[in-house]
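To begin, one chain is listed below as structure tokens, in the form predicted on its own.
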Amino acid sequence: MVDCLSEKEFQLFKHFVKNHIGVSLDRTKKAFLQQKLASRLNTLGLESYSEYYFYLLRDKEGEWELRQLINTITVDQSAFFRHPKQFELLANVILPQVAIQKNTTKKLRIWSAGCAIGQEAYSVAMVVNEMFKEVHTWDIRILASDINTYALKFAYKSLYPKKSIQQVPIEYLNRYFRRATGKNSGFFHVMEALKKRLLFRRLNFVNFDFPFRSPVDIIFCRNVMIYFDIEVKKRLVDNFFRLLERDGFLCLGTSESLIGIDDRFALMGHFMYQKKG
């Protein structure tokens, strides 16, 4: 039986996690962290949290164990069409505006940053496809990224249980999903034609250089910044500002705001912002 996570050990892991993925763990997360760390200790056959900490520091296998830790402590859940008002704004205001702005280049780039197991990215893709389904001259790409490799594998597999698709509008469900059969009976697959709109990548907000070849028109980063302190939030939003096209759009979660973080965006409503020109 592993002992309780000591205050000293908690502080070690708190700083370790903050330095590697930017997530801030306050004292209310101590029990959560202890539970998640215990599962890794059990898997590795280690006897103390301190032993596991030094195991992480010595890991030379391509940061394999760091990825396992990140997969264990990061949230991988989302929902299709979560916060419907944002998708209404996307369909009725943002995409028509972008279509006018980019009518010359006919290139649309969207980033679902922190896509978890893929529902947000597929929801965005459905709305985009409806807007441009009769237009075959547009170059449309949607990047879906997360730091959790387990979540990305789930998203790429694109197989969802029936209960998770209840918020998908019936016309979208009929058009973009098919019932799975055999051992996957009771699940639904995203249609391959829609899946081809997406590119899945593992990206870390803290230590990567945003390797985009061209500016992005719309960024969805919902319920991600709630895990960061003000310093990391400012750095992340600054990167978003730099990456976005002129007059580009940034969508946040309903418990997030740019107040006190960055004043270079104008609030459109429903936690969706537009980069000021």
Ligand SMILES: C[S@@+](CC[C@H](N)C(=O)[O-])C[C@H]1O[C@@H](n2cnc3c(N)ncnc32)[C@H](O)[C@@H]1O
The other form holds:
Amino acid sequence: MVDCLSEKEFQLFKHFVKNHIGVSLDRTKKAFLQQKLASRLNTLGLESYSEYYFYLLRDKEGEWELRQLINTITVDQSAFFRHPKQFELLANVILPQVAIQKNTTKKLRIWSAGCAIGQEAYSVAMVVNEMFKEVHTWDIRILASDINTYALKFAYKSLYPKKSIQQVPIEYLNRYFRRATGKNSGFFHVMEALKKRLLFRRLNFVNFDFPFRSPVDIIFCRNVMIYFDIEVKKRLVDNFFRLLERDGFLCLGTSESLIGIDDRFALMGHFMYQKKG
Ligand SMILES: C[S@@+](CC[C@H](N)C(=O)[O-])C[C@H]1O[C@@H](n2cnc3c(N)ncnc32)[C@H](O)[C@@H]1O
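Okay, that's the form predicted on its own, but what's the structure of the form predicted in complex with the ligand?
Following is the full complex, with the preceding chain placed first.
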């Protein structure tokens, strides 16, 4: 049985996590962190949190343990069509506008930044597919990125339990999912035709190489910035501003805002912003 996480140990991990992934762990997260660390200690057969801390520091090259820690402490909760009003705005206002703006290049780039286990990226892909399904001449790519490799693997596998697809409109369910069989019965697969629009990447917001060559038209970064302090938020939004197309769109979670972070975006409503031209 491992002791409680001491204040000194909490501070060490707090700084370690902040430096590596930007996530701020305040006092209220101490019990959560202790529980998550205890499970790693248990797996590795280590006896104290300090021992684990030095184990992490020694593991610089492979970063295997760092990834395990990140996978353990990041919150990858998500849902299909989470915040439905934003998907209405995407379908009725944003995509029609982008379709006009990009009518010459016919290139559309969307980024689900912090996609967790994939529902956000697939929800966006369904809406985009509906709008562009007759238009085969368009080059459309959706980047789905996260730092959590378990979450990304899950997203890539795209096998979801019945309960989790209840928010998917029935016509989309019929068109974009198929019932899994055998040992996966009770689960639903995303159809390959939809999946092929997506590009999965492990990206850390603290330090990343962006894989698209052309600017992004729409970024979804929802329920991610709540974990960051103001400095990290400012840096991240500055990167979004740089990577976005002129007049590009940024969609945040419903408890997030750009107030006090960046004034180069105009609020459209429903926590969706447009870059000022
Ligand atoms: C609560 S989920 C949000 C999922 C989805 N965007 C939604 O709103 O339903 C937050 C995600 O942010 C990711 N995340 C946290 N810190 C990150 C970082 N530094 N770089 C990239 N992703 C990060 C987590 O791994 C997690 O999957």
